[in-house]
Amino acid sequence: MSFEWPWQYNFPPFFTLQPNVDTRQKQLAAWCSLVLSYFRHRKLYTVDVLEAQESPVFNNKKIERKLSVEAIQVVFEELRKKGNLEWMDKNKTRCLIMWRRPEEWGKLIYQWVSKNGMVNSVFTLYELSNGDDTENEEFHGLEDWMLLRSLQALQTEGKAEIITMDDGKGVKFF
């Protein structure tokens, strides 16, 4: 399945900072909105700021535009304020993008924990992101800082505890 592009993606000025409060507000919403779709639908999770400028998702060769770094970095300020994205290092050089938060993750594992009868069950965390059962839910495949940050948000609400086990991490839920 092709990713479908928004039809700002296609309009020049999109990839102009605006200097007008109001239309650089819209602006950096399509434009975060334009990015957690793009990770999403890529499943990416990480992002190198300096690699950035050349992503299609930066870079639109078909009407030769790309957002410039520093307005990429805008954007990106714009996800960390919003919770979808964290510095992986001080110099701000590579970021996580969250596409969805891991209380958003933690919920829809749950969810499926539930509905499948498996309250009080031991997974390992290798089961949970990459085992058969999950084959078909939106969390498989999920790589693991992502699925052990998920489960914490649900070890915060007392719905799981992470327990340690001989061939690493794994989860009780409750």
The other form holds:
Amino acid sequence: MSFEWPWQYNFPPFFTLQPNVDTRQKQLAAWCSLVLSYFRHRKLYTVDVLEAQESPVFNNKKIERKLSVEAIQVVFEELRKKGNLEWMDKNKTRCLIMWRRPEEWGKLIYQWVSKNGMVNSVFTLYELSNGDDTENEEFHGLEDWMLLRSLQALQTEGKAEIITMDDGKGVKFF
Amino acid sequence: MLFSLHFIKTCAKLDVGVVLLSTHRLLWRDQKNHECCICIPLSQIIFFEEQAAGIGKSAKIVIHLHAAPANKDPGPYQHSKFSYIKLSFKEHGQIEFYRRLTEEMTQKRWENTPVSQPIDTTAGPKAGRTRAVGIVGIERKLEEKRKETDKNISEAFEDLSKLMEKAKEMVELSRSIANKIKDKQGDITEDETIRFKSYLLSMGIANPVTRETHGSGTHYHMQLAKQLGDMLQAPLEERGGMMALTEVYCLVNRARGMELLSPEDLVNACKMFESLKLPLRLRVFDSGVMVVQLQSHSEEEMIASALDNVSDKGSLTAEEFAKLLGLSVLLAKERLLLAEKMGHLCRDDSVEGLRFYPNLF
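The form predicted on its own done, now the form predicted in complex with the partner chain:
Every component of the complex follows; first up is the chain already shown.
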């Protein structure tokens, strides 16, 4: 299934940061949703800022327009404010794109757990993300750090507890 | 040290005596007659040299002297044909004496101290002690030169600061006169006050009174504004109702030929359009560009038509837009920017340049 680009993607002004405040807000909103949907589609989780400029998201070769590095930073900042992005380092060179927030993942996982009546049982992280049982679930194939983050979110809600075992981590659901 | 003073070919009775060397003078005292004492100030000595002893000759030191000063105290001879004396050392001492004399002559210590010589003072040290003595002397000279330069500079600037003070006084004076004139309003008409202020303005003194009461302005500017109102109607209509102030400036001055306007006068006159109820307006854009436009010119209309133009063509650059409307590029750009500010257009900034699109966001 190929990705469907939004109309803005082919609109040259989309790649110029608009000075008009109202226009800019709309533009940034469009960018945020584009980034998130693209990453969700490709199941990508991390971005290196310098490489980002070459990624098809920010670089539309067909209309020969691409977002400048400053503008990319602005978009990322916008995403961070919304809670969909986290910087991996202080220099802001790499970041994690959470096209679904940890809490949302947590909710999905917990739903699956309770639906299958497996509350009060313990799982390893591997089981959750790569186990046969979860194959049809959306969170199947979720990257470890994201999984951990979502479980931590559940933990704060009191619905789970992360346990450290010999060969990795596990989780118990309540 | 015994020596005899030689005055060649003279009837010198000066024979055997003692020569004494001090820091300031050379003294000779007759050995027999202690009362007989001759002195020569060291400053009188131009040059001296040794004459070695030979067979039948004793070692001598020849001392060449300056001409005697006019107020010389009486000596054995009032004047002499010769400008030198010879000291003949019959017994030893010549070498030592020569050495000491050399020392004294190099050091020239008589120059350092203000010697109150009872015998001779004229050829002594100059007042101010500015004569060079080795490195110390050079340094001293440099210091003096520096002080001199300093003094000159501060004197020169003194004049400048005095001038500035005078200018301040002048402004104060003019201000107080203007106020006085204003107070005596009964006798003196507004016109005269204005005239006086315009004189001051023409002299370059910005009278704060004029600036404060700028609403009423000067007569000159008012007249000018009216003239501009008449003159600019036609050109403005030709150009679609708006002209950059620079264009106005060129147009007006070209038409005048003589008695050209200064930019300040033009701006001040334009600022009065509204208060004089003329059908023109001075308008300043965000970017600082100033234009004169017809009052009938409606901005919304302009923007709406700009939007239409852009939508028609899909997108436009400032240059294309200018060509389309017959406007100058500057004004075209201003209009597009204004439309963008209103949210009707958005921009596409790339290596190809700045383009404007209808705002589809």
